[in-house]
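The chain that follows stands alone, in the form predicted on its own, written as structure tokens.
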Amino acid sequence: MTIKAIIFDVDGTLADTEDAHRKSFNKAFAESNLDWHWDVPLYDKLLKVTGGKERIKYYVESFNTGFNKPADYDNFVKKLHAVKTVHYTAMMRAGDVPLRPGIKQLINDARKAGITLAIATTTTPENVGALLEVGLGKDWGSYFASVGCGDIVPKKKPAPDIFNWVLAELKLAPSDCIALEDSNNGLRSSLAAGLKTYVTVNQYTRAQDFSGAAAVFDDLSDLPAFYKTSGLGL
């Protein structure tokens, strides 16, 4: 079977961004006069929930239950997340977070071979653009036939909605594609959409359960091994 498309997650997959997110949240908290601080062990727990706004709410509900919620709580969370996004995109544009090993070469090899590329992520369009403009260039959008991100679907990972949305845009069957993910939530999402999925782990996801993955790699620094395992034939 010939693989027609690769669907990429972003955070932790295309780049090791999770700690940049954590630091950006902390900058937003300080700027908003909140005495919150997310250290690495806490953020590891918060990553159980996908989506930045959802993660803030999870923190308040499960780890900061004494917080006095403002009257318009949803708007408070939305504004706080917007401040965080400003800090995060600034870090990306400064080139503080490079693409992970092998990613740029994989993208270039796949494009030369006529394999369609797509993105399925819970992060915002601003975050995706800030990262890939530095990593791939200002024309990065032309690399991808579909970019599914942020709030364009009602349910975020581990629900399959974002992958189903991308598959519909590509007009391809799940069997024609493979997915690249880095977390248990992402894997559950892609598998629920019927996609054969390969995982590259990072410091936050290394110990997670990846049952059902086609293969698990530390990274893609050994692309020939990945090409052989995945059947890409590149």
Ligand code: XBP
The other form holds:
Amino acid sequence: MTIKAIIFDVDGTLADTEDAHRKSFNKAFAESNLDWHWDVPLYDKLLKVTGGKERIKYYVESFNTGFNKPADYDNFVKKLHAVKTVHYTAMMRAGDVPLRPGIKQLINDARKAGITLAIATTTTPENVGALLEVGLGKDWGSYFASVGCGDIVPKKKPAPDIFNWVLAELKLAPSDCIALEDSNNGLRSSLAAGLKTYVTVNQYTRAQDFSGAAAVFDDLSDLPAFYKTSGLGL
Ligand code: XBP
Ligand code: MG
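What does the same protein look like in the form predicted together with this ligand, given that the last one was the form predicted on its own?
Up next: the whole complex, starting with the chain shown before.
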């Protein structure tokens, strides 16, 4: 099978961003005069739910049931998440989170070989742009034939919606592509879209279940090993 496209997850895959997300949530809570604090162990539990807005609601419903929800609760969550995104994009623009090992080389090698690149992520387009403008340069958008982000689909990972949206944009069959993911939610999403999926783990996902993955790597620092395993032929 000749691989025509690689579909990348963002958070945890292109870059180890989840702790920057966690810190940005905490900055937004403080700025909004909320006495909420998400430490690493709690955030590890909250990552069960993808999507920042959905994660805030999960936190209230499952870990802060005493919170007195304001009348316009949805708007409250949306605004809180928007404040978080301002802090997160500032961290990305400051260069706080580099691309993970091997990612930039893989992207360059794949582009040289004429392999189509795409993104399928739960995070916001602003977050993707802020991360990749620093990681790949101002013209990062030209590297990707499709960038599927967050709210563009009705259901976030582990639903397959975002990968199906990208496949439709690429006009490619799942069998023509491979996906790169970092989490159980992401893997379930890409597998449900029919994609052969390779996983690189991180501090938050190392102990998760990756049944069904084509292979699991610590990271892509050994690109020749990844190229051999994935049959990318680069
Ligand atoms: C990971 C997520 C995102 C981030 C937070 O996305 O689930 O929700 O944790 O980003 P990916 P937002 O699919 O790239 O692994 O607050 O912008 O949702
Ligand atoms: Mg991820």
